[in-house]
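To begin, one chain is listed below as structure tokens, in the form predicted on its own.
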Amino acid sequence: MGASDTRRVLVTGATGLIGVRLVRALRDEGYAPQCLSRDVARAAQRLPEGAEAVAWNGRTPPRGALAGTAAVVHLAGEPVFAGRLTARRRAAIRDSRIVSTRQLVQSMGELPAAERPGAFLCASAVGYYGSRGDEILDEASPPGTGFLAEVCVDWEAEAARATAAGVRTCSLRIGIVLAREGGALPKMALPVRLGLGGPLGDGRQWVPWIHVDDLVALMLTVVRDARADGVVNAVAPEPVRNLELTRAIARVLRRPALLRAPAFAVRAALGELAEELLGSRRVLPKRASELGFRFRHPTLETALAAELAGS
């Protein structure tokens, strides 16, 4: 890897709603951020100055773009939470998510080693460990049933073939990610702000989060420290129960949270995916705390009010 490449940092999904933050993070880093996208013109207005769109087919990464850099970050992945899971959304949100790893794993190995990545930071999420009630999960623990954790683990074995190619690899089992402007954070609190909000079910389940803030400086700290690798946990410290969810937003917003949506009616509406909500995961972030990593976040209170209060 030349000099030259050594901040440059290639991105997929860069125009989501966590990649328009890490795009502007890596760039306040003094790293030089190429993010692919199927549509250029459009990247180019969402993503900060500074930020170079990259044309790709979604699967196949350009070699010019590839070689050399200092890591790639992939995040591109068909949203989970946009409908039922017919057959044909379950081929498009593996596919979108295995079959792009795949091909970007492939696509480095057939790099000369010189010009491979000096690092593969790919997107997993905590459905991997399943529904597990009041069971304590580290990056240790083996994975759950459904079909969301079965993806997780195919999706993660196909970024693990990186390290055969020489390149360091980390999955990033992601919690559910509390930001303003998208993401579940913003579907949680309308039902709130209209008075109508209340727990999910018996409201016991435990909820894995984290603030965005600290998912991004998380992936900073993966980018840069050469000791990450294998599965890092990207979750707060302390995981709620989705009880204390529903009434620390309540609080912050000054609105009550005295419904409650019971267990059957979740499932009506959203079929197999009502367990995503309705299961228990109470997920903690050992790996990053060996790694020395510190919340700016790491309480629920201070996260909510960061993205709430004044809203």
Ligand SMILES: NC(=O)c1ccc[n+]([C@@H]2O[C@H](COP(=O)([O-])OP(=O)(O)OC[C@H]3O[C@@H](n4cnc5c(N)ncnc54)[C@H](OP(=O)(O)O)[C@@H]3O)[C@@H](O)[C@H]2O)c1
Second form
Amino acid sequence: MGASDTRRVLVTGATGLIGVRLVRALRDEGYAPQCLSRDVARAAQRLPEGAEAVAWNGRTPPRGALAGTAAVVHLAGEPVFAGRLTARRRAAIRDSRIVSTRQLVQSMGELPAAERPGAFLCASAVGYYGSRGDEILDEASPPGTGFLAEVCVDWEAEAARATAAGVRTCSLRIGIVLAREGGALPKMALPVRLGLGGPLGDGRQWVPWIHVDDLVALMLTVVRDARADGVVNAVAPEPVRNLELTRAIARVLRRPALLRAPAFAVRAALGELAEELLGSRRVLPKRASELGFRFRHPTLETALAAELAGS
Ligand SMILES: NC(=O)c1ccc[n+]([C@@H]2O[C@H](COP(=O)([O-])OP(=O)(O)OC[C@H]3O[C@@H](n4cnc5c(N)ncnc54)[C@H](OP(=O)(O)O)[C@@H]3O)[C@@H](O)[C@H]2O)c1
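Next block, the form predicted in complex with the named molecule, ref. the form predicted on its own:
To see the whole picture, the full complex is given below, headed by that same chain.
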């Protein structure tokens, strides 16, 4: 059987915010999602019906798991915004992404050519660009500086090695994912609900965002479309400044958002991680447009209304 004859898609990090939604969409599209998790009992509870949970150690895929898959989607990684960037957390954030990617790619290369995955889709992040003021950024822009930029550069380089094994490979530079059930949006909405919301720093920093349904649809496009390779920015076509984002959340929730969090206070609370929230990334989805991808939620108002209205 040729690599892309099968409907099996292997997903790591499938129990996370993006993974659960992706796995449901894959299943609904007739794929057979197989999910690698460090905790299969928990995974069985979180994953939608029809998805199979398979144990792994977060680094090395089980023997044979990749053989004959239509695609491998690698989303696993230690959460970035879960606390200060201590040396230990830095190592966990790096290794959980880079070592696992290296191991997945090595396992692909060890398979007979006919059994290699049809595609390798690996997460990355807009953190790749560092902080760039008002500069317009697309996939061809060089990387920025800082811890997350370095992680993304190394992570994408590991993923790109799969092309040497003849596997179509795509790194998705994902923006802030807007979803009601987790990630950044509930954290941004909570202070607004409590009447304590407001912009971070001067609020002028650009925030690249994407509605979770559009991200999942873009991932399905990459799985299917043989033209999709290299790097694809997974961001909506209209990045907004942090001030606009905060105001839009407040409008949808019908609450005020007048309390500015000064940059020094954000830095005092979060240390170096604050730069990820204060940094500016005006990122555009050039490759997605070239692939003819159509966003269901191209504007912030409809994306926020879909996730927050009535909540
Ligand atoms: N959400 C966003 O806004 C966003 C933006 C840019 C980039 N991304 C990237 O996209 C990927 C998926 O994001 P997400 O928001 O869905 O992540 P998430 O909700 O934090 O889930 C990631 C999954 O990775 C696994 N995991 C966690 N820590 C791990 C570790 N130390 N070693 C190995 N596996 C570990 C967990 O699965 P098990 O416990 O089942 O093993 C977890 O469910 C991540 O790499 C993230 O950096 C996300």
